[in-house]
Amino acid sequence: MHLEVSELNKHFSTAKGKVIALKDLNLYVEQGEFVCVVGASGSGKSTLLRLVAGLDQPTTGTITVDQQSVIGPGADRGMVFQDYTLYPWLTVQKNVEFGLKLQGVSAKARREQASYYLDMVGLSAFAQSLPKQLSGGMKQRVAIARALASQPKILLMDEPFGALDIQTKETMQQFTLDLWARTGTSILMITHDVREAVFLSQRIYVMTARPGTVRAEIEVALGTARTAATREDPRFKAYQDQVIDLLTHSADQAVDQALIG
């Protein structure tokens, strides 16, 4: 699997005039990858996962998934909102299942599948539950469920872990990372959160403020077998010293324009 995103820019008209979201963007994720996406609010971190999962389409540029272009949704991108977007009248079952039937599964394969990645998640025992009986944390494990139950080349991520609490979203970091290791699955993940990042990801690109673009990549070589005790590595606090810097002068150099203007 290799994504490339090439050259994206995204414009949006409004009553004010042009809104430029993303602005000659470039980013790539290889087989296997675990990268993330860092940004401050209004970057465009969003709306570049929406226009690698072809919810949107760029302005300009070129999104592919292994040389094929991106022009709609597709079973080779699966995609992981913040809000979980579970169906509440269905079963966890029925709702990791729900993208298969789409595809024209049929029955028995798809319940298969299904519970395969119920048990990967550790959901098994919650199968028949609707999602109004489950925690935060269990309601995106089940969205995550069901996005790999599609078996797609890349996990697209929009920061998944936001709305729980602390103790939780690092629960749920070590568990993405413990399920990308037995998947093998690519994951490109946008996120606010820099200590986030700086845990889960084998790369980061640091995008600028609006327009969107990115300022830097930073590999993090703290290997894959990570855990609490990473976060206390100075290397750790280093990473995360040097997102912030570039974050921050991203931040100055918007307030900046925005007076001269």
Second form
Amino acid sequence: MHLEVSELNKHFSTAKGKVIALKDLNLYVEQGEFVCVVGASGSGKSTLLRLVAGLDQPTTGTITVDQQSVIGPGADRGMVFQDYTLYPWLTVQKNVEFGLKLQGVSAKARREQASYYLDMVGLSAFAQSLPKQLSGGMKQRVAIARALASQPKILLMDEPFGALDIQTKETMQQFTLDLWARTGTSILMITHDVREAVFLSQRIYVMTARPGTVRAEIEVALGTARTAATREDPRFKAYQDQVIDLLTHSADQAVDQALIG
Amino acid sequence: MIELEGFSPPLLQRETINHKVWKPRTFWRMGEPIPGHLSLGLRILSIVVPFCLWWALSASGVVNPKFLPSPVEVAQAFGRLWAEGYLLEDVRASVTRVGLGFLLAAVLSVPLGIGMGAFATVRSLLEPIMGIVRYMPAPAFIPLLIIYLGLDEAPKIALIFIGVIFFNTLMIMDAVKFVPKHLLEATYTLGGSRRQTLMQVITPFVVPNILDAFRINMASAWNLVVVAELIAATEGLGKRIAIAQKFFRTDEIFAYLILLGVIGFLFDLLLRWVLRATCKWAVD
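Same protein, different condition: the form predicted on its own was shown, now please give the form predicted together with the partner chain.
Okay, now the whole complex, with that chain kicking things off.
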């Protein structure tokens, strides 16, 4: 798998005129990488992920997965949204099976596949529960299992833990890292949480706002086996400061530009 | 007290502010459920009190019994109509009309409403005309319906159909608008086609709203069947009421009014039961 985003531009026309959401944006994700895009709200990072998912069309520029141009949404790019997008009328098991059902997989095969991924996210005991009976973190685990059940080439995550409390959030981060290590899935995640990005990523793209573009690319050399102790590592703090510095600096610049403009 | 140099805020004396504490109440708590036994008791009162008032008023002799029959007289009228075979015949006639008219409207309004809710194109095409037609009172169509369809069952069923379909459709359309956008997008990213999204995501999502719309619009169907029967019919609950008026049989009118209420209520219970049985996810 190789995801390549090149010279991506996205304009929106609003009542107040044209808004440039993304400008000349470039990034890539290699097979098996965990990449985070960090940016303040309004930096266009969610727009970027929607374009990669194929939910919106770029104004100019290209997005390719294995040299194939992205022309629309598809199960080769699994997506996990911030708000819980489980089907409320389906059991957890049926939710995880749903994508396979849409793709025409036989009932027996999709049952087995779903059970495998439910086991992987540790929710086999809740297979027959309805989504409303689950906690927020559990719902996101189901959503992840549902996306993974289609064995996507890359998993796209749009602030998946943004609605969770801090303890659940850190548990989910560890869980996602472990899952990533076990499945070897490539992951592209959007977040505004710098600690989250440093803890999870091999590489971080720092995005600036107005217009949204990549300001810096940072390799996070903290190894792949990360635990709670990683957060105490002085290098962790250094990476965190570096990203925060880039974000703050760009925010100042944006304010300056707004004042001048 | 915060003291800031050169700044004295216009503070009120604490004693002048009313710090009243409101005791929590069971009976008058807003937006909260009440204990089961209290609820049941009030529900029983809801039926028993009006019934007792009616009984007391008719027994007191204040009102001429010609105008206000006693519960006993109404029960007797009920028994008489049953024994003479009118009652069952009337119920059958009215229920059939309501059933057919409503079923036709339901079968059409579900795909129409879902289509209008899901596709802005369909909505733009149909919403303006429906917005106008639905404000034409259905009974105003009766003369036309009689001219077009004669005096048999067809115009009555058509009247109910007209009276129900627009509201049903627009209510279902509104429900579809509330399907979360991310739920649809999640489906696309799982490889769902538009058709699959429409049939397997949007439709099941709005089933509870469809049943609710049916419950609400069932009441209009009952309204209209009585209106239709008052004008042209040989049997039916509304027809029998019209006949009873000619003979000044207020006891029979009372009996049929109560019957109309009970049948409507039973339909409502049935639809609620269907909702609970088929959409466990949507009821607590």
